[in-house]
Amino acid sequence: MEASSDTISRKLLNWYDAHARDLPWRARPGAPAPEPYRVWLSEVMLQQTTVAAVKDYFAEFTRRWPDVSALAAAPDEEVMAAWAGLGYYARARNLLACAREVAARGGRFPDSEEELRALPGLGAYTAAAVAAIAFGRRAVVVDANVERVVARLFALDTPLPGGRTAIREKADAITPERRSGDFAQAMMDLGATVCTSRAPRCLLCPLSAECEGRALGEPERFPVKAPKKAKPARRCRAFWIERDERVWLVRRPGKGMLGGMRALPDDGWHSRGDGTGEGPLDGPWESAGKVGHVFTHFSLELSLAVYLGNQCDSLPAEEGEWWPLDRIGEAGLPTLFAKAAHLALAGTGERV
């Protein structure tokens, strides 16, 4: 069932013209290609996170921050605060990076892939996708959505990761010279809609005639994928201390986990090892419930301690700051702490 190249591209951008998603980041096909601002945010933001989840940060951050320039110049902890439950926010600290040095540069982003991937933070996946989709460049766009596509479009049974080279190849060949942008804005948007995970909608796809997967009677079993890894489980304990209707918070180490951004106190869990337990303060604490939160490579048993004691002045005013209570939903907290605070707030617990 050998297709060509051509067919394949044709066919797929036909599909796109009548059946491209709306999306706040895009141009529609046959409009003037977008600012590359709003191409490599949401490209950034995109990255393991779904498009529900980006859109209202993503009108947020255009909003308060409308070019590249605006975002460079913004405080290190307002982004972050602003980026606060999207996650991996390794992410946001090469966002700001990446509109620092674009900014430096005269605000311009460089227009092919090679430059692309100099900046801070452009892998190879983002630099191709800003340089087919915000500068017309011929570039192999391959994220999960077209690797699955790919996958069953030539029955593909290499198990990933090592099957990607092989799936590249084949993204390459069918990619075309002309409107680069549009068809990989195509293949994503099959893979999102159509070319589902499970349950694909092989009547509505329009590469339902070349596709390999379909012709096995197996579509889903492709991409194969190697079998998964149990995590490994951490614990740790993050620390409540309140006065005068205010809880103190730190700021996290700039590299590292949840690096940059507001926290509770905790006792140094990091991903490879628990916390020790030890409070920032000799207590008494009394527990408040537990709380989890699963990252890429591991999972975190959070036991959070309410602090009874009278010595808060002896906290150093250089290491945090006492957050109003009232307006701790300004904070910027990354999930994991979000929780432990809506814990706290609740008012239970028993004596430890």
Contents of the next structure:
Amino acid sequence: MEASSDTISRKLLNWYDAHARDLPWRARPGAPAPEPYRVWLSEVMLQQTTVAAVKDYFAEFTRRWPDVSALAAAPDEEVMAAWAGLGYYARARNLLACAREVAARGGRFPDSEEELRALPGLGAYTAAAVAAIAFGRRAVVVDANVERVVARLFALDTPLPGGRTAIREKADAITPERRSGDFAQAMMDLGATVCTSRAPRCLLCPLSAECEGRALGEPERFPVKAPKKAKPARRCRAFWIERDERVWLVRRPGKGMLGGMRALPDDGWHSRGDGTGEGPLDGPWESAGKVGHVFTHFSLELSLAVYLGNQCDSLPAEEGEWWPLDRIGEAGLPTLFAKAAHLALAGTGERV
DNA sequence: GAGCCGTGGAT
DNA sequence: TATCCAAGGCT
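And the form predicted together with the DNA, for comparison with the form predicted on its own?
First the chain shown before, then all remaining chains and molecules of the complex.
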């Protein structure tokens, strides 16, 4: 039996009115739409990132930079350091580029999906989400939650990524003309709390009567995904050079892994190969142990070497800085190097 | 289209 | 412990 699109959107919006999550970037029920700045900032932070991980960062960013012009005026290194630990650092670079573009045109975000899509860091999903949530435009918002809910609702079994075309068509068909922002957030809340990836709570679902995947008896089978590739294991060395209660930190290149972030000097490892083992000084080095870290497409074992010599005058000053040890937490080190710093300061080298 | 790009929580 | 996965975008 084919459920009508109106039935689905009406049931979902009713459910949302009763069960919407109370989130810092979301308007209370009945209140005006939240500021586009807050919607945009939250959506960028939420890209491939859980609500729980975002909350503290959102609070800190909006405290330090209350509007888009304030963010646009912030120094790169402060924003990158504030983003440290959240991951996908290209987002922070694009965030600043976008803020400066918006500030340059008067501090107002464009209100159409097409213009939003042209801004740095806004792809199909984020442009649609901002257009719908902040500006009340009808837009088809498709993220991983919507993909999962729609695939189950209509029992779409073409494997992703190819199956996304059909999923998008169905998502378009059930997106209402009015309240499409609420509809999108309702779909995402449903996906996050009820129609979860594993062990969906169909008994709590407002769409269970319309769900073809459930009717087939195994909603968890949807969406079908292509098999994943194995992660290679890589090794590298990083170097802890300490002098006068300070440690030598460098700035990574603007693109690529951990691009633009502060870091310990290392041996040139990258996603497709191990490092050379060579550091910025000849040594002598003492092993301080290892830390393990798993990235999206490879795992890394980092061996930390501590400098025991006294020739650090040869370090190229313009490519690094002596950072106070008692402020290491403010350096904005991405997690891999934060682990290494913790190891160096703890002084025990057994844990991997 | 496919590879690259982080992190932490859940199971 | 190993695996999966999340409010994706860019090249």
